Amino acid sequence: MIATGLAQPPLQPLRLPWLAAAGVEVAVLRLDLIDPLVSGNKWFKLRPWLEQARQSGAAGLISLGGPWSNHLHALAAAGAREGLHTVGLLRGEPRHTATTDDLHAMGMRLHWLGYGGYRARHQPGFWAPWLARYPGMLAVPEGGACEPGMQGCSQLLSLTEARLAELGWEGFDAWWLAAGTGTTLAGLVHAERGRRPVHGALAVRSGQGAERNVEALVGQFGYHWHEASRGGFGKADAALLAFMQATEAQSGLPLEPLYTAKALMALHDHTLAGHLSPGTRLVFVHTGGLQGRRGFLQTQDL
């Protein structure tokens, strides 16, 4: 099973001048370090699907993503390790990226849907022709956004609490993380059951599905949204890139501009606005995705 050999994610203190000035302590749950290929939160979203495929005897897994998709990259790697066929349905027209080259190398079969075809992914009946073409495969929603993915991400609470003593913390006050589909956030809300709030920094424009996904999975309470898209998914302005560069230099924490840098910059702005009291302790979830950084200077169509 793919769990063998997975590293336990460390919980590391984040030391930055603006946090120190505000008297706020942040520890980073380094999900980017659990595995070189099935990185970040992707393992937790995919594990229930891998287990279901093994138990049901499914031939493999089919899912969707863009030409730099972290989700498809992790799915292809997990499928290769588990001996499962994988199929990726990609946004846009055929092209080569470092990620799609990896997907081919890991045995994933790719189909390019164009942009209109990809937008149809939420329409009733979208999956029927693909499952007819690939009988015996399981269809995994885009980004793993579903109840099994949420249940997998709920494990992050116990993983974090098991490491608090290493920091000398008896507890903490809230979570902070980037949100794309919102599945990881929903998993934390589900696990916390109202004990601690979960703050989601929207890496996509508001109204593009994350809020709806989370409400469908866990209801309307236990979390807070923060706008962090900076123009939309895959968009990064000069201020964000400068912030990312400075943060990496000051802390040594590797970031990428689509999720983690946006989430941390949103926390920076929230902190400087005076919304956090001195003594606040937060856990920032590093959701991985560093492989996608390879393409950012080449294209913003991620």
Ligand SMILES: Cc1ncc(COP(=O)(O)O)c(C=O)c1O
Second form
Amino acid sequence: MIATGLAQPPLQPLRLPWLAAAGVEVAVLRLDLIDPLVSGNKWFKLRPWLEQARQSGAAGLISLGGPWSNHLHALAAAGAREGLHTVGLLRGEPRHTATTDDLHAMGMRLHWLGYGGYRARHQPGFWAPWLARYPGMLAVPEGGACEPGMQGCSQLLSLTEARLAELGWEGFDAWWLAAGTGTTLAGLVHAERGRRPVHGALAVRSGQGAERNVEALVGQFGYHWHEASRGGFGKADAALLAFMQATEAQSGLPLEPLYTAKALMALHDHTLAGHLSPGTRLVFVHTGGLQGRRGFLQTQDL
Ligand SMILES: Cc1ncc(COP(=O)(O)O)c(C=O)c1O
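For comparison with the form predicted on its own, would you give the structure of this protein in the form predicted together with this ligand?
Starting with the chain above, the whole complex follows.
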């Protein structure tokens, strides 16, 4: 059963020359390792929905995403294990990607909404025809961006604190992680209640909703935004790809270009700009997403 089947995420030291030079210590919370399919922050965002579906006897879960969506991939995998039907509403015109092939294989019903149809997802009444077509299903917002998703992510604090002793750490100074909708960040801010700051590296252009989502969930305090999108969601320039490759070679930490590499590169730039004093200890959350990496060289339509 999925609720008990996931491993606890390891907390591993990250050894990189630019961190050593600055005297900054970073431990990586490896959410990418908790499960081969329901990977990363997705498990924490989806778990409350799975529990609600089970408790309410819902027929299944319906949600939205792009053709390489980590969110739909995790939802399809979790649904298949839990015996819940899943439906995915996809952005764009019908096509095959490694991700959509997986979604099919995991039993998710797919509908392609086109681009205009997908843009309508925030309009009132968007869900009504889908819930009429699939009665008894729960509609999970895009990217799991919602209060239950935030509550699920707030567990990351206790999971991390339980592992600090393994590193010989009594504590740490701040969090650093990639943000898309900001729901994972909001979960940490909610759990921290102002104790430690949470730094969100925005993998989408600022002003596209993450800031509003986080403010609505947790207010204005306890976190800092860093622009990390490098031109927009799905964009990866040569410098980012070179950084990702060098980091993987030097540390063995697998990354993908859309979220985790951007977040770590933002931390790199922040460190080199002298914003962190020697002795600073950070936890970097690896939010997963490695399945989406398969598509990166094939398309920019992520
Ligand atoms: C790998 C990965 N990291 C980070 C994020 C961003 O998470 P959030 O939307 O909670 O900010 C996502 C998207 O959900 C993701 O797929």
